[in-house]
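The chain below stands alone, shown as structure tokens; this is the form predicted alone.
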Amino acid sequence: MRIVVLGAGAVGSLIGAMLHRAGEDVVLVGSPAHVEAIRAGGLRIEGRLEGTFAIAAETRLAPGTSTDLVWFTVKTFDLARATEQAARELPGSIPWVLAQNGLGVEEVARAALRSAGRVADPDRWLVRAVNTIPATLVAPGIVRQPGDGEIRLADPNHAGTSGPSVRLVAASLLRAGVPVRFVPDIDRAAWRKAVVNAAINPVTAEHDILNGQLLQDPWRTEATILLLEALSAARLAGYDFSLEELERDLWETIRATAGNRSSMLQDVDRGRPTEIDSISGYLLDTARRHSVTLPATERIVERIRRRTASASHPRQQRS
């Protein structure tokens, strides 16, 4: 099966390498420096997955590209541009896998498909994937997998018209040995991850610390406060998580990815825009619609925005 990975940075490259190793015909579309390094010496994966992979890499999606499946691993702030381009250049009747952090990504993809007039039923082809496999871009052409994780997909038996697309995506991942978990409510899974991310990513990005350092104070307390506020926003949105399950998720995630630099911290490191608006900003918007304030979240969102105010324009970025 031919698979295109758009926005192949850390996560996209790791998933692409796993699929390539299983015999899939994978093309990574990423930044010029990353693509040049892959072409020169292959894609090097370190950590849980070790190896160098001679995988195809391009800097842009060529018109008329033929593919059976496309993974979108661009950052959420670049998803609109990427999906609009894909709607013009790729076949309309193939699964689109949306693996972004944050919330509201399906609406962006639906709008791109409808505006391009490519398909009558966008939901038939959209596959939301909640990824918990950590990945760090060490340098162009080098990605580290510091811990284990899984990809969560909707239960295809309860995924409506997207069921066949979900099955196709799951089959390719399982052939590649990627852990897959089917969940009854993929929206709930996306919210659950976003709430945990809202407690981890901004704190690590602001203080320049590894995930594992959140087990220590003062960062542990800060992360806990943010988790409580994120939980209140999720409940306002109709997701009645228990504090116990989210605290368990938080500390299990931190321990499993203790040596990882969060994706938000990696963006700050490179002077790039972050996904703060699609994670914590989305929670703030949800709370405001119910006339609820999240003071700790508001403060850290503002601080992260100030840190990245001079970042380059997001249309030039990849995850």
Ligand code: KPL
The other form holds:
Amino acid sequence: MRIVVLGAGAVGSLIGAMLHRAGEDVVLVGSPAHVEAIRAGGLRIEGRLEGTFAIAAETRLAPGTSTDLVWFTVKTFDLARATEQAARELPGSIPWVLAQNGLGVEEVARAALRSAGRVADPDRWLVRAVNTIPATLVAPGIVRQPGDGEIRLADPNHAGTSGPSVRLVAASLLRAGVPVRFVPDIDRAAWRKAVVNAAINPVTAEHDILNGQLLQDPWRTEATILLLEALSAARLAGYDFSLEELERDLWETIRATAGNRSSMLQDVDRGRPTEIDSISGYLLDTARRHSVTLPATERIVERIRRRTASASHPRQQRS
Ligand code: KPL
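Would you generate the structure of this protein in the form predicted in complex with the named molecule, following the form predicted alone above?
Following is the full complex, with the preceding chain placed first.
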């Protein structure tokens, strides 16, 4: 099966490598430096999956590219541009896998598919994937997987019109040995992950620490306060998580990804924009609509925004 990965940075390249290893015909679309390194010496994966893979890599999506499936692993702030381009250049009726952190992702892709006017029923093709597999872009052409995780997908039997698309995506991942978990409610899974990201990512990005360092104070307390605020936003949005389940998720994720630099920290490292708006910013907007304030979240969002204010939005972002 032909699979295009748009925005192949750390996560996209890792998923692409696993699919390629299982015999899929994968094309990574990434930044010029990453693509140049892959073309010169292959894609090197270190950590849980070890190997060098001769995968096709492009810096842009060529007009008329034919593919059976497309993974979007671009950053959330670059998703509108990437989906609009894909709606123009790719076949209309193929599964689109959205693997972004944060919230509000499907609406962006749906709007792009609708505005291109090529697809009558976008929801048939959109597949939301919630990824917890950690990955770090060590250098162009080199990705490290420092821990374990899984890809959560909607249970195809309860996924409405997108069920057949979910099934196709899941089958390719399972063939590649990628841990997949089917969940009854994918929106709930995306919120659950966003709450955990809201507690981990900004703190690691602000203090330049590995995820595992959040197990110690003062960062442990800071992450816990952010988790509590994120939980109140989730409840306002109608998700009745318990504090116990989210705390369990938070500390399990931190332990499983202890050696990782969070995706937000990697963005700060490279002077790029971050996903603060689609993670913590989305929680703030949700709370505001109910006249509720989240003081610690507000402060850290401000600090991260200030820190990355001068970051430009490069043409091809990676997650
Ligand atoms: O999703 C992640 C991220 O970095 O964005 C985690 C799971 C926290 C791994 O670092």
